[in-house]
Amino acid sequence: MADPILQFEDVSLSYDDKLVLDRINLTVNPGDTYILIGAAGSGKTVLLKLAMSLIKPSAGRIKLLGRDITDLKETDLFEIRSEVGVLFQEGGLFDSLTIAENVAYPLLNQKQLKAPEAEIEARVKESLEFVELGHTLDKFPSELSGGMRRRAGIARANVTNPKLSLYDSPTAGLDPITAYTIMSLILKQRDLRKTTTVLATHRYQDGAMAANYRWDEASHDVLRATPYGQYADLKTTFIVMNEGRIAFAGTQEQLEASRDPYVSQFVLHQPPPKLGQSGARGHLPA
């Protein structure tokens, strides 16, 4: 078996005497998906600043690609965030920069990621491209909706072809379409891209959306990997938070079989509905 990606080795986190974090030990493997769901303020935010070492844990060891990076300075952080993308909540964009600027930041500032400018705009376009937004190269992220800003932030995530993909709360505040196309895209870059996926959120949707869809190339769209009414094995972890606790780690299955009366108000016992005959809507709202 490969090498885990992440790993939280009994991790602690406390701000001015409040625990934050407690105890916290996750394996993250290779090529799976893992989903964080909780209550406001149990912790998944911090769990994804914990695993990019932009927070440092009070105790326990956080290994990333390998490498202990718990008491890393930052200069020597910088090699490893290269391989990790990461989609902040509202899409993270840069309001001065142009879409393309806000996708090819990565490229032109980490240094073991420079590459010529002909290389760098291939890549942004084919990013955005990949998120059917190449019409947006010139564009400020003002001029577009939420839901393009949160797609561009996508791009900009991926932009790198990194091994993990952190995603936090991609959906929030989006309608149930844009929400929808949102999360095919996120399958798809983990689908096509092989790319290891932790992604937070409130919405059971999305989690239930990772555990039983894939992406497929030929439709172009996201299809159901089993029918409705059973599970699918798409390697797919859910962890509901509380208070900074892991209260739950399973399949979609024994989550859903859970007596737990904090866990279950998470769980949502259909479905998501059907978009359209392959369950997605054949094309990108703006």
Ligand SMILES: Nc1ncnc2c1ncn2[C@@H]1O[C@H](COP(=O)(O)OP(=O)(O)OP(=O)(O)O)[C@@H](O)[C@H]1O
Contents of the next structure:
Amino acid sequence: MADPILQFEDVSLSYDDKLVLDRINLTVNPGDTYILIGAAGSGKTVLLKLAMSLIKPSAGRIKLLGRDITDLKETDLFEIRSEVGVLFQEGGLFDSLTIAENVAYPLLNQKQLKAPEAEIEARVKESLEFVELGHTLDKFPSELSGGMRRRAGIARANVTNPKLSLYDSPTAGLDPITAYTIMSLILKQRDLRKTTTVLATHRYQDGAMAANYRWDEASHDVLRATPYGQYADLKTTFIVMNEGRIAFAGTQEQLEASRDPYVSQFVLHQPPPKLGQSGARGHLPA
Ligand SMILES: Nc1ncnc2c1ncn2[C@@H]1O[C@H](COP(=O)(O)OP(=O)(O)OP(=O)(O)O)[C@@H](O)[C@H]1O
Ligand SMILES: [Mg+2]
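Write the structure block of the form predicted together with the named molecule for the protein whose form predicted on its own appears above.
Below, the chain from earlier opens the complete complex, with every other chain and molecule after it.
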């Protein structure tokens, strides 16, 4: 078995006297998808921030790409952080920068990636074209729709071609069609670039889509990968958070079989929509 991408060992986090994560143990294996679901305040965002060492745990160890990052100083984190892409919950685009400048930001701020300007330009363009925003390079975030801004955020998260992508609530506040587009692009990144994916969401549909659909380059859309519930080569682990603890970790089938009253609240007892099954859906909507 390949080495884990990310490991939490008995990780706890407190703010003042409040325990917000309680002895989290978690292993993220290469190529797999992890869906973090849980009520508001259950600890999804702090868990993702710990994974990038944007905050430090109060106890426990965190290993990223085989390296113990628990006590690493900010200056020693640049290099390893460049292997991780992140879409923050609030999007996090800088209003005063153009879309191209926003997407270039992770490249400019990572010393070891100091690429020549022409190469940076090419990578920014490629990254924006990947999310079908090639025409927005010189626009400002305020000139784009909410869904387009989210797509620009995905382009920025993945411009460094990271081994691990973290998406914090990428579909929150979006209409169902735009949410579908955003999830499709996340699966496109996962399946074409083989990026290990951790995604926090309130929407069970997002997890069901990640577990059962794959990007299909021929039809330029996601397609149902296998019959419902059977996905041998497509491993998605659902992790249900409850007040700073992992209340459940397992497959979609195991989650749907759970009788735990808290855990089962997060399950929609119906198969995911059959969108995409008919093949081409046309271009991605804004
Ligand atoms: N900087 C901070 N100072 C104090 N408490 C914090 C801080 N950041 C997070 N918390 C607390 O940690 C807990 C977990 O917060 P977190 O943002 O991870 O929840 P979440 O699961 O992402 O919620 P949501 O679904 O609303 O995004 C909450 O009780 C929150 O108030
Ligand atoms: Mg959050």
